[in-house]
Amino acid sequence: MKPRAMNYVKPTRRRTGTILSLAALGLAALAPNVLDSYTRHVLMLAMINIILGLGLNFTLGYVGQPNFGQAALFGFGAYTSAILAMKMHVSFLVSIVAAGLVTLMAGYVLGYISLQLRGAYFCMVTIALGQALLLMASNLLRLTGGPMGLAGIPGPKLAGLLSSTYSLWLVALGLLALMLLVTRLLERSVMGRAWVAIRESETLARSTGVDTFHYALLAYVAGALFAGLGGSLYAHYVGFVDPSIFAFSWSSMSVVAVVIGGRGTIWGPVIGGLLVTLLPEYLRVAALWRLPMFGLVLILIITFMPDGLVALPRLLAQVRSRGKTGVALPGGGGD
């Protein structure tokens, strides 16, 4: 009887987790009805940052390549969606799907070029790609508006019944949930195991027959798709894009989010994206001390939790177990 009971532990936990996830998703969908406009705005930006971090996590977290070019793909998706919506007058759903597909193809080309290199050289190429696209967006006046950018990008209205802001909230929430599910499936697939093998030792992975370039390219392309969709959401939400969207600050923020949240994990970018968005906003009361305080928090997290905040429950459990062991030892052991 005992082995049979053990077989139902995992399905029961999985079912409970699914129910809790659906309940959390439903509450998040209703959240704009009870939140003030400022909180809704900050949380919307947090969702976009999380999407950006989830895309970066494929190359930085699972494959282990230092990628600072996520802003290039993010801006590419934003401009693609903005140009389609404003100059070709396509609908929101068409523009966001097109932005994801175009960015995916651009990611394949850029990844094929940049992944010929590794380590610091790969990192330098990804930075250069962002700067190159920034210059292109600044000089293609008729297409991108040049330094003035593109203003008046329309927001979506689902079935014409919901407001543009609330419609975009639902789309962003649905995309985020779908991306978390896709990340989960990829992590457990042969592709995910190949990514981890490359991260641990690319030479050893290659010696066992893993096509390291192929799998690294797939990780880059998956990250490009996520970044393009996130850029499209940002363009339609803010209603304006300019060349500053290719700035290095966007890439560095996503790198910080993935590192402090937990590289190579599903929930790491979620925790990190929330932190890098919410903490600077709610530290505004400290005025000039806001950014130094934010930097200090990041340094403390990286120093004492190198595996990221996602490992905090495990660390607390270890501390608790050591405390119990320390109490039991002087008494001569336990049961």
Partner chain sequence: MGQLAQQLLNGVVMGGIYALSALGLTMVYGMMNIVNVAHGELYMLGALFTYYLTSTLGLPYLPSVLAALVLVALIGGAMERSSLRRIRGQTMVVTTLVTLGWSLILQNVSLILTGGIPRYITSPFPETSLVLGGLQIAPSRLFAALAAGAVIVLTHLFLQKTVLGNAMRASFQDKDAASLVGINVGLIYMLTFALGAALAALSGGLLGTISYVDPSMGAKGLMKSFVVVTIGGMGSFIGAIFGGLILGIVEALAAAYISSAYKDFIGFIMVVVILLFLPSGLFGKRERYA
Contents of the next structure:
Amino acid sequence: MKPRAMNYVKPTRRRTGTILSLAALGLAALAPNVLDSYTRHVLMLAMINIILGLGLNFTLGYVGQPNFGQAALFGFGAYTSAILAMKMHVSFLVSIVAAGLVTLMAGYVLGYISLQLRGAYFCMVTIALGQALLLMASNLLRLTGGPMGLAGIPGPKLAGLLSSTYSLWLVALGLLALMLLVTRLLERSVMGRAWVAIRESETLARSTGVDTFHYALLAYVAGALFAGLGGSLYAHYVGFVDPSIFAFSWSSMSVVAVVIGGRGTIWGPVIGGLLVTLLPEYLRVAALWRLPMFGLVLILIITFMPDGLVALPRLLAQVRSRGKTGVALPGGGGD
Amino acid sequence: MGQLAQQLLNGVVMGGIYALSALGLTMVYGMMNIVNVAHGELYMLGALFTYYLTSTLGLPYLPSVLAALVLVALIGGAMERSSLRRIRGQTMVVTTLVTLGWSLILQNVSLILTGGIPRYITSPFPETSLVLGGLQIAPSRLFAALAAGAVIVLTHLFLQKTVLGNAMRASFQDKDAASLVGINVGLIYMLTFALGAALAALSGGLLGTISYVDPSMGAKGLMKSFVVVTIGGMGSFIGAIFGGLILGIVEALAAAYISSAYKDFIGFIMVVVILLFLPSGLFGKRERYA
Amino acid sequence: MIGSKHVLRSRVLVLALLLVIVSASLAGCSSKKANDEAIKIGVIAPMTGPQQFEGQTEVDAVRMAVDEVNKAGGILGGRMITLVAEDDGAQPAQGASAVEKLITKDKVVAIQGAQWSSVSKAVMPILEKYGVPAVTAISTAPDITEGNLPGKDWIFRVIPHDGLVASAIAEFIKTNLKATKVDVLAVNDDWGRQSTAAVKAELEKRGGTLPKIEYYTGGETNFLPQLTAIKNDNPDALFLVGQSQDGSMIVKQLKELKWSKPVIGLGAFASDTFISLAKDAAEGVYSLAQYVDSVDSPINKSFVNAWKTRYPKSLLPDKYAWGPYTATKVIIEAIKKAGSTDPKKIQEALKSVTYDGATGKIAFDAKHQAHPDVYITVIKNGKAVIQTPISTK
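Return the form predicted in complex with the partner chain of this protein as a structure block, the form predicted alone having already been given.
In what comes next, the whole complex appears, and the chain from above leads the way.
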């Protein structure tokens, strides 16, 4: 999925797009009033997953490095908020901004270390750092509460009258919109093009004078900021944080979201984040077969659509044009 | 002093065991460039089949391990044929996620079929520890460590000296050249992944006697296998041995002289530190910087 | 050409398959018929992941309790009870989703769970938000009932918490084992940490010392480093906290090191699972157990027999079976007492309900904690033999 280098859009079309987006945003902001609370809850978790995925997409999708350490940054944000809210009783606004900034700095350090490596070794270091943080959170009892976790993190009440869940819904939605906008701007900037250049060939990018380490690190740090804000939302929403937030499963789910949605695209993490949250929830009817079915769906999507679900319209168009030419497909085994 | 010697002995033996359990993972990576997250599940299936063959069918231990190995190799072959083959040449993340999907399927279907009850493979070895100069070692553990060495040497010889082994290496070095000289490359891919699965199953069968057997055992051990192959260098057999030994010894010494709560923390930090100085582990092939 | 057509065709097939899976699951959600008569009780348990075995046992136990009541004609004038079990994967966020679903989608009137204390703490605010009570049978973190967490009015606990059993353990170590220097090896989770802290405090009160407290990560299989260090420290006794799987590995590795001092465990060191895994190495291991299958009471005997008849392939019941079974029966008693399926009324009824359980009478104190007996056991000839029942009042 190469982002278009040329992005001239007719002004009228662009205006229609903006109006449509704003309308969608407005509807989403009002949605909790008509949704039942379980759907609201699942969609809230989906928004957190999408925010994480959008952050991960920078390193995984644009720079093309197998980052399995998004949970490390997510956990950093969640713990920062939890500690600030529980021990220093700061307001929600201070807590979420601080979580974003602290995670950004942590991301700089973790990114600086892991980006010394590439490919499988980069992947292993991101996993190892996540596990190391998990064990630190379990052992630094005074700061993190250890495995007992931090319970009773308060939610915000915007304007003093909205419920905490509704306030968080609005905050999450606002962040999400902002992040989509930022992603779009970054994608079309010099930086976005440098990222894609690294993905296509780092050697070539370097030989043309691109400081690849610098740009890769920026991608990592931008992802850290998103993850930190997502972690803060999670902490205030669920109200409880424990070391399992650093678990490999959080990281891998985020990777799944980005890949099955579509790496290096804006809407990929959105589609993927929705799918990895909604599918396991709605598969609850399958009881014990829930996870095997999820695994099967994962394999099928990736095997047949390695570019993710965003490539679906193109795929369907291809199928349709084939159909028109009237070529009968041969029978026999489906391989 | 007594403790140091005992800890070192434990560490070395555990090192062999860790190396054995990481062998399939490092081989599949080295040959096929796939980080097989389902490795733990294949390991678990090796132990689970061995358990059923010995306890339900009453077969002797070693034939059961070999039968389990064949069964799991078939499963591995099926995994490659049905999904991994279609995404050859895709980036590592894509192949990794397919194996993640497989690990969800294999672990949870085993759970549904067995009810998840933890079991125990009866060891053919005496339970009383051997005493060597004041140091204790369990016979089953010693056997597992020695078997680890034997399996590593045999697999290495297989890949280097046999026709099939050469065909495997050739196929992954240059696919087109290999098919030009008449090698059925598709078949070789399948056999290679099956061999990786067989190695995982073999370690599961051999280590099931000193562990318990249940559907979650593989996932629990996966992180340690990652540590071993990363330290040693991904794809390197000799690296797996050294990675295992280093992890085994460091764990033993960390628990004895630093803090057991930080024992695993030290393991993961060690991965990071070693890679910062040796970017492809101790014995890994130099990773392309691209 | 043929190849690409093939690919296309199989892609379409896959798409169709995906659509079927997704729509089937969605349809399954919406087309569930609401039975006006049935009363719904929810369960959350770690049915997948590393705690799957304990989670499966929990669901089996709750199902048995519900079926017993239904077979006897149901409650509130013949209404049947339906069970809705959801997986929490031992993860707080998943537990929160499961409870949201149980309450708002399935409209359960009460919930049995959670198993892990971390999950219980994450779901307590949700219980409060909707006003639905839960009875937990396994979460033993003291602050769930003793602390000041949001939602604490809505959770009840049938199992004695870590603080309540700690004094019994310390007393046994001091008087019966006559040990003053005690080392500890505990799982590094909330339960392992908190029960170790409680036992440490109680032992120190009695003049004991704990020079070496070691922790291991859940799922570990190599305990030799810690055990070798402990053996070298030469304590009078060793205190362990862990589940059956970890516990069996620990005692086996102790045997490998030719350990000879007394060992007392908290967790699953008296269960059939532990004994069947550890075999000879389990002999002589003491344990503090909130439940043992050998409790000598008519209620327990009929419980064990019912379990054996219903799950012949399974092992004998342990606390993961007894606890959730008891909690479910307590919930049903409370519904009967309330004479209503209104969750608020059930919560009120729970405060004063009594139930004769296998290990003594269940009645909740002002903080919603019940006080059945606990047991010190020792394993002899492959059986957990009760030394002394201990009251936790």
